[in-house]
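First comes one chain, alone, set out as structure tokens in the form predicted alone.
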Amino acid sequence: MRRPPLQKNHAYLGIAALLAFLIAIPFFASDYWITLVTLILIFTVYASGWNLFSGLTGYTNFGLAWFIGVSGYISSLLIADHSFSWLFAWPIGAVLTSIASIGVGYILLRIKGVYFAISMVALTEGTRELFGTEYLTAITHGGKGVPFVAGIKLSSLYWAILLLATLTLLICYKITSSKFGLRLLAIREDELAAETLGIRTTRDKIIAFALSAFLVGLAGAIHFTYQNYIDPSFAFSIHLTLTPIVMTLFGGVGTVFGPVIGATLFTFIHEILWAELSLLYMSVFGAILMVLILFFPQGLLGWMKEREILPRIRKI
């Protein structure tokens, strides 16, 4: 059923108003709020990038931190040791990570289910140990990490991640509603049947994997520039893998805007619990996650679609 033109215009106006508000935030908000929204946008890209591959293909990627850490290290080392401008270091880190992911995907995407998930965890943990070893100290600075100053203002960094988040959502929207997105969904539902229909499943999985690596890697480069520091223990931490996954589950796996909703609500809940219930933070947070899993197994957007609050279309 096609949406009436007036309703579609209202949706476009709402999106334009929201974008105008987000663009204007550095002009009137405090550094605290700029920082908070910056983190929301970074994790929006992480969650959307994970969802672009795992949500559409059904291959659970427990190695998202590998994309983040490799790109973060490349860009950070270019800035710290080779005096590159962040404007060039960020895309170089993302592109090289995406190229590396093609090789990784060519090998690992031939295995399925829990074996793929475990392989990505092993790759991430192995890379973390490798980057922290004394044998690579001359390149990665070992376990002591890399402190650096990129020379970018908080407002400029905020606008950069806002642009990336906007482009990421547009890419996810286009892919989800395209023939390529349909092929990825066919892989998720029944990969063997998809192959019998002539879909080149390995090729499509690698393309989605590499695109996810590029978007997540670019956000990772921005993330560590925001922190002015990178080290193996955080760059490849399980936290950077699990948090975007939980955010996506929160909002709705396989949806376009679910990761955005999940990243926004998750970050605010985290901030409130950490400020008000620091001693019981993990207990309360765990209880909230249990409630979400029990009563909203399809995520908030999935729940709203089931009750026909939202239309059952792939473009949301």
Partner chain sequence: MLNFLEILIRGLMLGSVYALVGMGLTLVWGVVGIVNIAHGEFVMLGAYFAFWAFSLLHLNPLLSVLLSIPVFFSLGVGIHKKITERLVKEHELSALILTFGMSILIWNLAQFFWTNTYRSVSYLTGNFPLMGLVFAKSKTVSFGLAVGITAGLFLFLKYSKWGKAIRATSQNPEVALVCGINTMKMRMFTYGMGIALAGAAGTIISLQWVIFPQMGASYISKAFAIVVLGGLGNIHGALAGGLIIGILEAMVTQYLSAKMAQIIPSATILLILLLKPTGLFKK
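Predicted model, so just to flag it, every value in this text is computed and none were measured. So that the term is clear: the rigid core is the largest set of C-alpha atoms that superpose within 1.5 Å between two forms. Numbering follows the first chain given and starts at 1. What changes on going to the form predicted together with the partner chain:
- Once the rigid core is used as the reference frame, the Cα position of Leu22 differs between these two forms by less than 2 Å.
- In a rigid-core overlay of the protein, Leu36 has its C-alpha displaced by under 2 Å between these two forms.
- Core-superposed comparison between these two forms: the CA of Leu300 stays below a 2 Å shift.
Which structure goes with the form predicted together with the partner chain, now that we have seen the form predicted alone?
Only a single chain is listed, so you will not see partners or other molecules.
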């Protein structure tokens, strides 16, 4: 028997209530909870940003940390060395990262899948080494890192990332139900056929890539302002690429709300595991990734759509 689909009005009411609750959090919750929700929101943007490009086009981006690190470095250096306000430093970092990603995409996105994935790993590793070399010490402070204070209150930072996460989800929601989103899906299913039908695949891929870079870069800038510190091994860490991918795979690749669910769950898991078994933490994540690919490749939302617990539409 078919289950009745979710009532649209109820869904909107629920989202509005959740949003109101999230906006109100700094007025009553302790700093610990604000911090935790801030992290959830940062990783929501990372995961959704990864999903926006990789989930729709099927081009696996193993260089998410490159977006995060480059934007984080630009904004942190602007704040630390050139006394910019965070209000300007963040968007400048994100926009420059997005522009750089157009250049990278122009080189790497003309070639089929796997080469793209590995060269993004190489790019991230290479940039990390480059930022740590003695030749760039004058600009990047070399390998010893940059501590800085941005002078932003935790609550303002929280509202900023909440705004960004909401916008990111709205953009993902709009894109999946747009013609642009359909073109990206066509690339994932059969790139050659899509091209034959007149889709300018390289252009569409680069647009999605640059949009993903902008959103993830903005979240990266906020992330490092929140940490008050940046160094090459931290900014380009494999952890920053791996975690959002695991989150997205768990929630459901190519869905709008899957990455949110994954980010929420895995940030809590991180809180628990990190304290209990910090040394084995990364191996647990690696193992989860393998298990997800082998036994649960459609993710939680994909699974619920298959069982018709949720309606089978792209907008969820």
